[in-house]
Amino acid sequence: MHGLALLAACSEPTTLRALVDGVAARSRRDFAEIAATLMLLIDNGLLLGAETPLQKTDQGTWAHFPTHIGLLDDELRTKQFLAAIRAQVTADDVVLDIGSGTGVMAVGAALAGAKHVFAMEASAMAGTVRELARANGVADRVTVLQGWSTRLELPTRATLLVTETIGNDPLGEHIVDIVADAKKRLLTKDARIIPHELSVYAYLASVPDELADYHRFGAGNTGRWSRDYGIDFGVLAHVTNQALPTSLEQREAASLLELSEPVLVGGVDFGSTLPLITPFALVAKSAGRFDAVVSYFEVALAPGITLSTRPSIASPTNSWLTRLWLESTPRWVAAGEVIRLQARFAQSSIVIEPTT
């Protein structure tokens, strides 16, 4: 009852003693229930002492070298964002790149020639991005705001919007989310998006034995499991994990005997901000084993300019995941053979999964 009251008194750091006592004032309950559940919320970590070490958090993960190294040895990822931000940028440009990460893209639009850049970065790369910017002699139109776009505010509201906030679930980094915030509140009323759309794509696969056993609870795996430990574990073989997929490199994905062609599920128009998504039907092309629905992406950055990350067309650099929706059980389909499925939004993520 008290705990969305405690976590907004502790936007800022406070005293137990204050924070009891406002919350307790306003909302005329009784002192121990109100301490009970303030404790029980520093017991599970959702609010930190002043001494308590912080755990590794999105930020901590967004400051791993590791990361921005793969980011940038993408190439035609990289490329393809900052040809986008050099179609679209003018002299009077205020541009807004949140997720800034390297600054890549903030120097880029700078050096592409807008008025003045502003890059939003939570971990401590921030700093990096001010060191890119000065290297490259646009340290005077770039400003770096470190913290989550959500909680930042601008001078002065921007024209264009650059955010590569898109994870192997493309939307899981919640940039739909961050895109309607900066529309409601950073952004001009007519400020140009990049990307302006993204487009999530399915179809059907075959996947090796050896491969889907790695995923699953299957045949392979629990018949082993019981000769090997003397127990009888096919019950495991029912188990479904449906709802939550599993990721491939590219190269992996790309080898998988497509069953089907790809079909639009879904996507973002970031102009409404508003994922799209409906039920959809996947039709085999062949006769085979139907082991799972892959799921892409693809991303329009500009008039022109799209990113796919289609595991048998895309880039060999391409940084981005595979999805893989493996079913519990796989069967055989015939050409022709429809499977009806379904696409919801979830909790910031897309969930592939069977009709009801």
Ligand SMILES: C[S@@+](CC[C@H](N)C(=O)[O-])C[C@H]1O[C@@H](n2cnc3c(N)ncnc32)[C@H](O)[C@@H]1O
Given for the second form:
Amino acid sequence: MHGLALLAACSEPTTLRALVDGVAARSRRDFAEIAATLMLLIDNGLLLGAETPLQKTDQGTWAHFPTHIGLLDDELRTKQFLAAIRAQVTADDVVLDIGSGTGVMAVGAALAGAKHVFAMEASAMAGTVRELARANGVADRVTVLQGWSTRLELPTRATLLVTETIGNDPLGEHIVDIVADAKKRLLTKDARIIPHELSVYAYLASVPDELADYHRFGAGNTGRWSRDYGIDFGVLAHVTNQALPTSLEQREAASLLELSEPVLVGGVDFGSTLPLITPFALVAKSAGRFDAVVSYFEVALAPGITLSTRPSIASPTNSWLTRLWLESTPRWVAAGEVIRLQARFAQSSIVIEPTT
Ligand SMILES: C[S@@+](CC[C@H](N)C(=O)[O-])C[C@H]1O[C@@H](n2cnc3c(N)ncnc32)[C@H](O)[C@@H]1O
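Given the form predicted on its own, corresponding form predicted together with this ligand:
Let's see the whole complex now, leading with the same chain.
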């Protein structure tokens, strides 16, 4: 509660002393307790010193080059988005690129002949978009706006939206909210959207012990620790945390045995609202050990142009991590056995869980 009081008291610049004294007097809390909370708010970037440059508020790793190098190195992702842009852009289009990063999509749209491109980027990467546009001779048709799209305005509504704000949890970067806000304020009524549809699939998988041991407390690792440290770790093998998926790199995800065919568990058509809970059934195609459910997504970018992150067919340079929902206790299933699960869609996450 005094954390909120501290934030409220900072709606105008104030000195540390006045802030702590004021909140301490009002909340009747200890000075030290208030000061500790204040330091926590400052350390986490929620409160800034008056002299702190605004760049410091850049979110997480988005301003870091390696993140964007990984994205551009994902050749299939980048080529498919650029192909969709080329297929969609006409000379009459005003394009909006939300989450521009290096500017690859914005510059791609300008080179494809768009009348004008607005590139919105929250982080300091906005500077690279300007550089890229200049170097490619399209600076006069690319306007860069630094900030969150939900807080920015456009002088005119865009006719085509491009946004690669798809996370490892595909909804984790708030693409649903971003598109909904853009449709309300920034796009024409009949604007096209790249991607226009996102589908989530799931299948049963067997996970090699060695890999599973990195991600779950099981008989293997707890037995080893019990022997190594003389402490009985066996109890941890029964501890579950199924609500949290683990994430695998492409190479690891592709090495898993698919124990069932994937089924569509739901998705987002950016023209409609999300279903909240979808039950689904996975049928084992052969006998085997059911260790986990794998979920992945596909996006429809333009007619005939899609991108799939299904581990067995995704590009080796796939920059998205694959979601793995590990069972706490692996079990053997017979061919034809049916496992019933449900997918729960929230605004910014998808959870795969047992049916309720
Ligand atoms: C996955 S990266 C994609 C970068 C680039 N479009 C590409 O495809 O290589 C997402 C970028 O979107 C930015 N971003 C996320 N949400 C945003 C929003 N609502 N408004 C502006 N930028 C956003 C992040 O800072 C990040 O640079």
